[in-house]
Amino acid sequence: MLHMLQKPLEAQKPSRRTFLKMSAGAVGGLVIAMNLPRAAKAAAGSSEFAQPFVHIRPDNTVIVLSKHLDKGQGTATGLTTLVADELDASYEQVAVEFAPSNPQVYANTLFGVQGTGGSTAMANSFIQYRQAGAAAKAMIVAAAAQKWGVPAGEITVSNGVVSHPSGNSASLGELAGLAAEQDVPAEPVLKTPDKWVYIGKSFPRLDVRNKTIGAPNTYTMDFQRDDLLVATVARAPRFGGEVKSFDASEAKKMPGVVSVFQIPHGIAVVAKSTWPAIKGRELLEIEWDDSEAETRSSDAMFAELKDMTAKPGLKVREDGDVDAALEASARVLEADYEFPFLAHGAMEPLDAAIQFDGDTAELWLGSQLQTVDHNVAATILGIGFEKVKINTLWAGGSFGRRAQADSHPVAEVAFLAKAMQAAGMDPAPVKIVWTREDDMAGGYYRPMSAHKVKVGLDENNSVTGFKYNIAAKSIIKGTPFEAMLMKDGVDHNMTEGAHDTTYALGVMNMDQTLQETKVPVLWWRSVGHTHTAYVMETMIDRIAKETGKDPVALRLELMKDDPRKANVLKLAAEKAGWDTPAPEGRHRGVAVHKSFGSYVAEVAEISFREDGTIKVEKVTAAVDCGTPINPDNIRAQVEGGIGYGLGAILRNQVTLVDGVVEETNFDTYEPLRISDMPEIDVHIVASNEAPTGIGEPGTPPIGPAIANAIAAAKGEWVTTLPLTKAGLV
């Protein structure tokens, strides 16, 4: 964990184990409202309709409460679409707000806590939010029937207007108060797909206007209060380092600096605004204790990982005696892969604001795991869960970065608020801001990993055995989620996309070995799939080359029991013109992968510049994510996922020298450039299956599709990323 609880004030000195226990309290013991929750009847005389997911106001505004964080992926609009369709509201009258932190009502039904991640927002909310809209509509209709003295079955609702053949009509807002007095239907009737008005169409995003005009308090970075203080934290330059001593005398002389505090995560400089907080931090004199810190360089860490893959590890999958199968094979293909640490690189660095008066606390942040954030704040402040209020704000990206098991940004700001309160300062709100350098050098990366694969082929070119060893640091081990997500010491976040492959690969065995390092790691957009898809899909192409088979044909042969995966592969290949020659000077590669319940196939078309570097010219993608709630947003997520994955494989890596991070801003951790972005053609499979994830599944196939295109041109596969290491960028 990042600088976890380093030498805190004596009055607040929990151990690391205690900290994990307090985080774990957010995970267990919840009574989850799996069905449509009921709210108390509106107060007598109220003119507003208020249910947990839907509020209808007298001004005819329909507010949908999003239980999920929207960090740019369109979740808030998606949830609003579901309610608006079942309620038959008009697009013009709907708006969205973030729900309060309340796991009893707003839990992710797949997690058991309130939180967003794993591309689960639509999957766990599809029925729930439709039920909320349908229940609201039924109560509106019942209110109209009561008011007009007509049978409810004769009343219709369309585009936000409630009407009856008699000529009576009303808006939703006009009926809101009376509707709030009706009974909540236990099983509201949902529309059949043929009656959908918005679902399956392109419901315009609701967040575009405020983001475009720069509306105040949209993001935590913009959050302001008249008396707001701003803080920055000096954190150890090496992960696991602690403050040995410090001198803040010069920092306190900086105009605008209010005070300086030691908190478990480092030294916090509190100022009247951001600039003096940053400049004051530069004047701190700190001696760091690195006796427990990670002091190795990346090369040494990779060497350890590679050595780990050469030895047996924890059994993730064991079909049989794979060594015997390989020994009996006519040929054996072998490959070693290396993947670097990757930062998330969201546009908005981490930030969080709090106001604490010693008895109650209110926080403002782009909270991705509200229940965990809420619990950590309450525990550190020493107050009840009910005395903490979380205000979820929009987030300027995340890609997994804001979903921390230890809630360290909240922990930082809570410890600071407690220290300020103990020092007798007025209970003004304070916001901790991470600079870009803080964010990039702050850890919680996609784990570096090494992979070793051996594939056996018989005389008939059939796969007889597939031995796969992987080594990396576990994302889950040592966190509150370990008991829930790890079994027999195995972290499936590391091996997903490989151990559960639907390719028929003979005897398949997979081992994992867990590296120990103080560098904190975290899920990164599509998590384990980011590297396992690369390995699996490039190995399939290697088999195709070795056996003289077409890469698409071989995949179809090996996945005959996975029709949805085969279907997206066929669609992408057809739309890309796979069976026709590529344009002059271009080369194609293909990859297909299932992640987060969704299937995505991508065909990459590349060319080579005069200097030998590659240009990805075009990507043709096919996606099956079940019922497509918003096709336009699905295309946007696939396009964004491709761009995000492409940027990572081209240039991105986080490297350490003697434990110190080298890449601390976008000059050294280069983002994808406009000139790098290919033409993207996305095709969505029409489906009546339940909705599945779309925020992440577009990312895994792009790397191997490009690697396979390079191999098609040069006959060699890139096995160490990024592509800069191969001189291709």
Given for the second form:
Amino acid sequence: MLHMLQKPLEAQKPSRRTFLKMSAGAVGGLVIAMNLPRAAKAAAGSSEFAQPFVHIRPDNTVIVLSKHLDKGQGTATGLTTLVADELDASYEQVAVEFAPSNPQVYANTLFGVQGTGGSTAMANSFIQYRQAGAAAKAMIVAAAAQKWGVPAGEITVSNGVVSHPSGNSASLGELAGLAAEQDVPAEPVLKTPDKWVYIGKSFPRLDVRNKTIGAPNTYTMDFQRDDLLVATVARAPRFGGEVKSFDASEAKKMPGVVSVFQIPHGIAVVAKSTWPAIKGRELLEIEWDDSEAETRSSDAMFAELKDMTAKPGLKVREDGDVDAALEASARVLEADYEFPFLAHGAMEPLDAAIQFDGDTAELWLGSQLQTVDHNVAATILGIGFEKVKINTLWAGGSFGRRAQADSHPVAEVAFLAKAMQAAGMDPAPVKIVWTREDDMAGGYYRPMSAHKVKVGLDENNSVTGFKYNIAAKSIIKGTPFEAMLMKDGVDHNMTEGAHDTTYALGVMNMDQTLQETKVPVLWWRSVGHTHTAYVMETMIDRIAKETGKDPVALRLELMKDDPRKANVLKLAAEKAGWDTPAPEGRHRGVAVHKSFGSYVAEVAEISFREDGTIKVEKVTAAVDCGTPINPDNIRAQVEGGIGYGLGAILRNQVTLVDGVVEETNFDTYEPLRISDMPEIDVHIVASNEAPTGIGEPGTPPIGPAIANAIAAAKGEWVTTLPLTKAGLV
Amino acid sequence: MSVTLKINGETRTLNADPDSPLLWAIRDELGMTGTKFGCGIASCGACTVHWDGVPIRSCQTMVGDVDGAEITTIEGVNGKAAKAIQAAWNELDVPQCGYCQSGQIMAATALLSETPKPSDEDIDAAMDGNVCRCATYARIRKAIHVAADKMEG
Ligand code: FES
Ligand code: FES
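Alt. form predicted in complex with the partner chain, vs. the form predicted alone above:
After this comes the whole thing, all chains and molecules, with the earlier chain placed first.
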């Protein structure tokens, strides 16, 4: 955890510098984007084609190397689709593997380091992976031309078969060795969209079969070796707490427990298997030092946030004198919002495995920021970057949780492996398993936040001014990302989706105040949009009601030069039958929001049960994420994004009492269940624009769409989440 | 103490502590990792296995209680209902991260074995204990209906 890593971070200074150097290398990353990294052509006699993103084996399998983690978003399949399309491989012959950690080759071209997040996987790879496929195809064709003594221009490739009108034909695998010896084209020519065979056509996901038979070696949790040790870590119950003293004698007596070590994050119990590691930890006697810890309750932290929003803060946006605009208005609408801490609650709790022999280290984990994980491991172990190998495994969800600036799960396994080595233990692999309680009470939450909004309206019902003060802890401040992502001390991640709105709202000013707390916070599926979309889209609905306008019509009127947003809004409204009354007993609400380059509009239809609680019956969504690479996967991501947001809006919050987390498992942090899931109808806009994000954009509109549906029935907007607090769930 | 049980048709002996959860014996001792750990408190269903065909939470079933039992895990689940469920799951691309899906498939298979033509209410009742944080619920529901049709056909 960040707060616990203060000491180790001191020791990690070189890591920080290396990281920044790599970040500065972002420019290099961009160069990579334009010029496909490529292996030198192979020497004669090799039978395999091995370029950085594509391997073609003599057995005719085509392996695509995914530089991105796939944590459920279909990324690995998406990247494979791009290569397979340009290469004209058959669906049956392609497979995907995760690429090694190597920022020179596999950087996210938008980050400059290797990593997945911000719904950028397709956006940053769309050209790169197609170029990789096109280059491979050109080399295959050149090989066939050489072998058959015919002009390359007469050769065609279709569904994995290379052929010439003379009757010659071969598989990709048969030509792989000879193809590897060909010159790598500097500027591979890409297909025009009319020639695409897979892009836009719902290529079935490559990971589904394994995930329906319980295949081994899929997730980190399943990592096995004969000599594998399993560890749990007792971490401070309060964020920022430290071990004062501990007694492990009883824990060590537990059968199966091998040893106990103190690491900067707490006390690690190492055992032969998982259960003794879990039970052995319960026998530890630990005295904690809470002198530096967060000991407040979340109520007190909310009170502080509310005070912060009542005062001026850092200027995020300043159109002019908003106070004067409000003063001169005929009416002013005011609202205060509160959003709680949220846990990610990915289905696979956190975990990571390592093997360290004193000189080299190998790690296995669902690595979301490979370069950061790699650096942190190398630095803690005191070995060179090249001495560390990261094996990326499929992740059982993340929603942001596996992308930490401090790589704390990796730091823990590295410190533990180092301690085991120092104690003279054999260099056995060791896996740290987080229980659900560890994961949920372990912090790195979506920040809690308070928002104060004032909107001015004149006699003609025009918006004159919009004053928006927000207070929360910054996700970025104090991390190595600060230099890249913060400007003049302002965290724009926190206000994305508000300060950059395309609604014309008169004089719009936005201030932010950053809360200081030891509770670590992190991006949670859609980051700042999780709260800004809710505030903006419910306020717009209030303005509609106040001015007697239709919510869809008002949005279209206020939106300036935003045709794609207008388009999804109109499409969702049309498909939901917005212009016709809702069915008996149902109420509709609408919201539209742009995030991660994509536009999503959602119309929610709700009903009320006899006890006054709500049931979300149906959600109609329209999405424009540029060129749809895989429409069925886009639908899946919008369905999942809506479900993920809905669960949180209905009943999720992490609260603290005297600094201790109250909700530690799914009994108290009640997740969305199948009986809560509405019918979801997703419509995708046809587009030739560059592809943009889809993992996150489905999430932001669902909260406000539901709040607006509730208001349509009750005349009031819920401003404190989750909805359980208003007795609606 | 050792416990003998039949797992996926094979007789196996477990040397685990009788008070330890069946889940960890299956995963760590028998090396079958298809059955997942999600919560450890019977709140998520990721660890669902069949005991004589009935879905149970292996995280809250102790090794000492399964002496002589017949246990089926995702690795061994078979038969008409299981095949139809797995085929429908593939047809509809149900999984996202996939971590919950072993448990979903075990629960759905048990449902179809008991109730070959389940209503939406039957599905809610049988599947509400199985959490999917990726919220693949709409497809799970649809796939169960598709599998039911397959079993009929
Ligand atoms: S792990 Fe058994 S129900 Fe969650
Ligand atoms: S598919 Fe990810 S939890 Fe269900």
